[in-house]
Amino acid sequence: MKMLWILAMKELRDGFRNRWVAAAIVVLGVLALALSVLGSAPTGSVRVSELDISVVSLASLSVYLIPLIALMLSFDAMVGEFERGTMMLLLTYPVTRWQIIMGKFLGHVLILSIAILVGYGGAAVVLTLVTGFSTEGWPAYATMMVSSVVLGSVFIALGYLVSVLVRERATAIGAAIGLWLVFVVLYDLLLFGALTMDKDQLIGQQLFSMLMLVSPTDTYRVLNLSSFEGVSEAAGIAGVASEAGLSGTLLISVMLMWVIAPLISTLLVFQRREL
């Protein structure tokens, strides 16, 4: 565990030195403030707070932004070390290959967690103090922040898998962009197209729910927009997740599996890779 922490702190220091943490905090904080202010119009429902409305806006933003930040952090985590020749040097120390992967992963998750906590959390605190936002929506807002860290962890793990499979940094960049397009844009377009062409309604609610779980971004979206009554009412999908049988435990488990599976695959590939 000591070695994991040393490697994680190295990645965290690199993140601060390369201005990754500062840039992510500024981007997330500014967008969180802007979306929260723009979406703070009264809804006419006593069950919907301003923070609930902010959760709807920020969950929609995070589906696009958090995976992108995570992939930019992780796409060259391995291939970059190989190209610079530092991987051989690193392995001369008393450190195993799985410790390298997990230490880097922990460090990148810490970078993303700090950015989300300060960016999203700071925006909510400022709005609550300055504009007098109700604090009733804090549980939903906190859930959104934690699940955003998990979503980012998914794409950090996917970025590692890309980074250990390819041989050149340029290839890793292209693969990372491709992953982002597939999970964030193309899958939803294909799913929407299938529903549009389904004239005989062969895709029922249960099948559609299972198809949503195929994508970690859709799982994240459903989790945040359906777990709390005020948020689901603000999003206009009250009761949809419960009717489809998608419990919070199931959604969280699916997201965690999306973290574990790519990490295990990365470890297996890295153990067999020749230096």
Given for the second form:
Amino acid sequence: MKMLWILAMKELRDGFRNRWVAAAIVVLGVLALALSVLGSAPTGSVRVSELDISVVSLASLSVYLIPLIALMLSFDAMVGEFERGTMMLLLTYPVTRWQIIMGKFLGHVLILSIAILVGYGGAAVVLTLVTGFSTEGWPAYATMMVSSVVLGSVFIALGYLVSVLVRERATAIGAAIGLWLVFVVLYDLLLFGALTMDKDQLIGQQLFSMLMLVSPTDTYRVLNLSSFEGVSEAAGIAGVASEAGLSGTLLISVMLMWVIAPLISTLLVFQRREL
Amino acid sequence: MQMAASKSIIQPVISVDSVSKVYAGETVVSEVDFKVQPGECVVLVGHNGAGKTTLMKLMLGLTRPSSGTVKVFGGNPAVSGAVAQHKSLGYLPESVAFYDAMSGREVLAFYARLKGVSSNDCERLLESVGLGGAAGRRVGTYSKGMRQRLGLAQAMLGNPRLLFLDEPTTGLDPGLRHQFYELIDAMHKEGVTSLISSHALSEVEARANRFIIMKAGVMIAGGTLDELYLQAALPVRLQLSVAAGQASSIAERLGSGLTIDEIGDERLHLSCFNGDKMPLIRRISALGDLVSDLQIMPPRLDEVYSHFMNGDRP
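Given the form predicted alone, state the structure of the form predicted in complex with the partner chain.
Following is the full complex, with the preceding chain placed first.
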């Protein structure tokens, strides 16, 4: 455990040193504020809280942004150290390969958590100060922040898997962009296309729910847009998830599977790797 | 109990047993055998690509042998259980690389934490390798020599019992080289076992207990300096100062078992094999006043080395 902490702290310090943390906080915070300000305009007479509306717009933004930030943090984690030769030296220290992966993971998740907490959290505090405090909307907002960390963890883990599989950093960048495109853009595009073409309604409720669980970004979307009543009303998809039989626990578990599976695969590849 | 105690005394720190390593169809190490006893300083000699670095990686558990067995501290270094042993070993890789964005002090502190060494030791080590003044600078701005010194400092963290140094003096100027070997000598006196790879034999000559000469993945010779001389069977050269004009007649009288290299006016250069040396010296001394001086020159170490490297295996 001590080893994990030492390795995680190194990653965290690196994150602060190269202004990664600062940049992520600024990007997330500014966009969250901007969306909240813009989003609060058309509220009109619908009785939903400011924060609920923020969750809708932020969740939609996070689906694009969080995986991108996570992949940028992680694509270099393994291949960079192999290429520079620092991994070889690190492995002659009293650390196991499992500890190296988990230490890095812990550090990178901490970086992302700090960025989300300060960026999104800060924006929520500002919004509350402007519009007046109400307890309404906070559970949904908190869920959005926590699930954003989990979504980020999914892509940090996927980034490691890419990073341990390729031989060069340049390939890792390409593969990371590919992963982002597939999970963030292409899958949804294909699914949307299939749904529009599906005139005979072959894709029933059951199948649709399954398809939502295949991509971690969609799981995240469903979790945030439909778990809380106020949010679903604001998003205009009231009750989708409950009808689809997707509970919050199931959704979070599926996302956690997306964290664990790539991490284990990374470890298995790393264990067999010879330097 | 006594059995166990005596066994631990004779147990070698490193034993390499008919080890081969094949990388992508290419044999980089072939059937290598040797042992390193506690407190020994063994030098791996050979050109680039001779398999020295691969041997070190095998002993560090960074890669696994294709056949044969490697044991360090009595166990397989490539299993995850061997990681605990890493506390008592130090490694300086060839052209060592660090995290460039960190300062020298931060790099050393990071490695120290992994080894459970206090940060006071870091400052002392930085001073001892002459990096005290540059410790706050980013490693990315360091020169090759400074990196090498930082590399040495990290290898010495936590008083290791076993040191692996891969081409440790490349990039160091002569003054630093000297300082470096003083550090190694000091550790050696404390009973540290070390394995050093080098392509410069003369530099490590005085430090090593034993040499292992590698060529194209094959261990072509191994042993102490004296053993290497014997194995190489290179001729001993003799230089005689003789009475004027007598050189050729003396050469004839000395008879067989020698080669005449050069006949001067008052000088005679001979060479013979080690086994023929003593009979020859006796014959020379029997010549009495005709020979006024005799110098015996054993083969130089670089001759021994180039003998092995040029392929004529004994």
